[in-house]
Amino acid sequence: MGLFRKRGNTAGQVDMSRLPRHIAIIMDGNGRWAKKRGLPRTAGHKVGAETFRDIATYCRELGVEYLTVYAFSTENWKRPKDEVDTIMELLEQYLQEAINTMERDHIRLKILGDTAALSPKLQQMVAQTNAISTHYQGFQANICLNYGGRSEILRAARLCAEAGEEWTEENFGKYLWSAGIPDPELIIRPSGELRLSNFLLWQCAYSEFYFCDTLWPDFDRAALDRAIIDYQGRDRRFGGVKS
């Protein structure tokens, strides 16, 4: 079982010359998807993991350079233990797939977040994927794991101060978990919620937001196309005006 799954391309009206370089997604709605079907919440996370595989594959096929997904927040530890355990097991499975296939497929994978709180096995797997990623260029998937935007900003501020560096955006950015990764042009949140939920708070300063009612397990390539097409219709001025 590979890191990515292949299906038919459904690009449709997407302008391939104006793709966002970096797309970020809040993978929301797994539990509600399962509840609507009379299934345990854990079943929704398993289907959601398959959705991530396919969307990551599609982003790579389209030519998107970076995909960042919100997999587990610093607040998600409050969820029932069986649900947390299932999410961690799915992450272990995915990281093992990555370790087995990254070198073959020349794929980069980075974990963003406080990995110290993870199990020793997960920490070891994160270290392996980080090491393999240094060997290649090309598509990069970022998984936000035990991640919180506020925690990231506080950590970066502390490290920047401890280093005695001048307080500039460039210096500050070196201490973010996303250091070296361009800010996302497009942030997508499925499931009908209209908030960021502590996701990429520093990086989203000039991101375009796209919200839809589709629950994450039902989010497919056509749904991503719609988000990209909507993004491509935006007038991005970055605080200025166009003549």
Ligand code: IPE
The other form holds:
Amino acid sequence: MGLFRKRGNTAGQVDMSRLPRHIAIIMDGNGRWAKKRGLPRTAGHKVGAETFRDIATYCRELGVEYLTVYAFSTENWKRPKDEVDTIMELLEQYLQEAINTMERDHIRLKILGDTAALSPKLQQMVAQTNAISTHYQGFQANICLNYGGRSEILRAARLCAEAGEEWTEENFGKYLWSAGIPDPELIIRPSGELRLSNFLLWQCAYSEFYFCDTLWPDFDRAALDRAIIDYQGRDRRFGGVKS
Ligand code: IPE
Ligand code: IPE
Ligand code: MG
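Mind giving me the form predicted in complex with the ligand, seeing as the form predicted alone was just shown?
Below, the chain from earlier opens the complete complex, with every other chain and molecule after it.
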């Protein structure tokens, strides 16, 4: 792959030498995508799961090291039971597939969130994917599942206090679900909503945000290229001044 990569309908080129190491995505808009087509919301989640598979593959092909996606928030339990059940079934299917392919492709998959509230079957799959992941060093996908930024911070605070550790940012970070994962340089939210909805509240301190109107099931490789190109045009100062 050359230094620049250009896709059909993208204005500009992705600079392959300045890729974000870690991209995080709030996979939003599945319900509206289905509604527009007169389909049940669950149909949107099914197509959204396919989009995730393709975008994860594309990130890996590009050379992005970490992809973190928001799949189910601590607030999403408020939804109708049949919708929650469908999302959990899709996650089971995905994890089963991942368990079968992780060893072949040497990929790592981590679940971030309070997994104790999940079904025993999902919990067992989460344990299995975590165990396989420790064998590899390559691309890592993180799925935020029953995840909330506030509960992550509270939990880390409790664990840090219990361990009697000094309260430094570094020590604190060891108790987050994201321990060991660098902060995302780029956070993408499709579907037109301009909020974080409790996603990566600690980790986003210096992330660049990219919002677009595309609904998640329609989000494709060209849409990811556009987000990366936009990110590459940003001036990241981290509180300093440009030399
Ligand atoms: C995101 O799509 C998926 C989950 C939150 C599980 P939504 O289901 O929130 O879709 P919209 O926002 O209602 O369109
Ligand atoms: C955020 O989307 C959670 C996920 C994408 C998993 P929501 O659709 O739940 O967020 P709100 O309700 O629009 O803030
Ligand atoms: Mg939504």
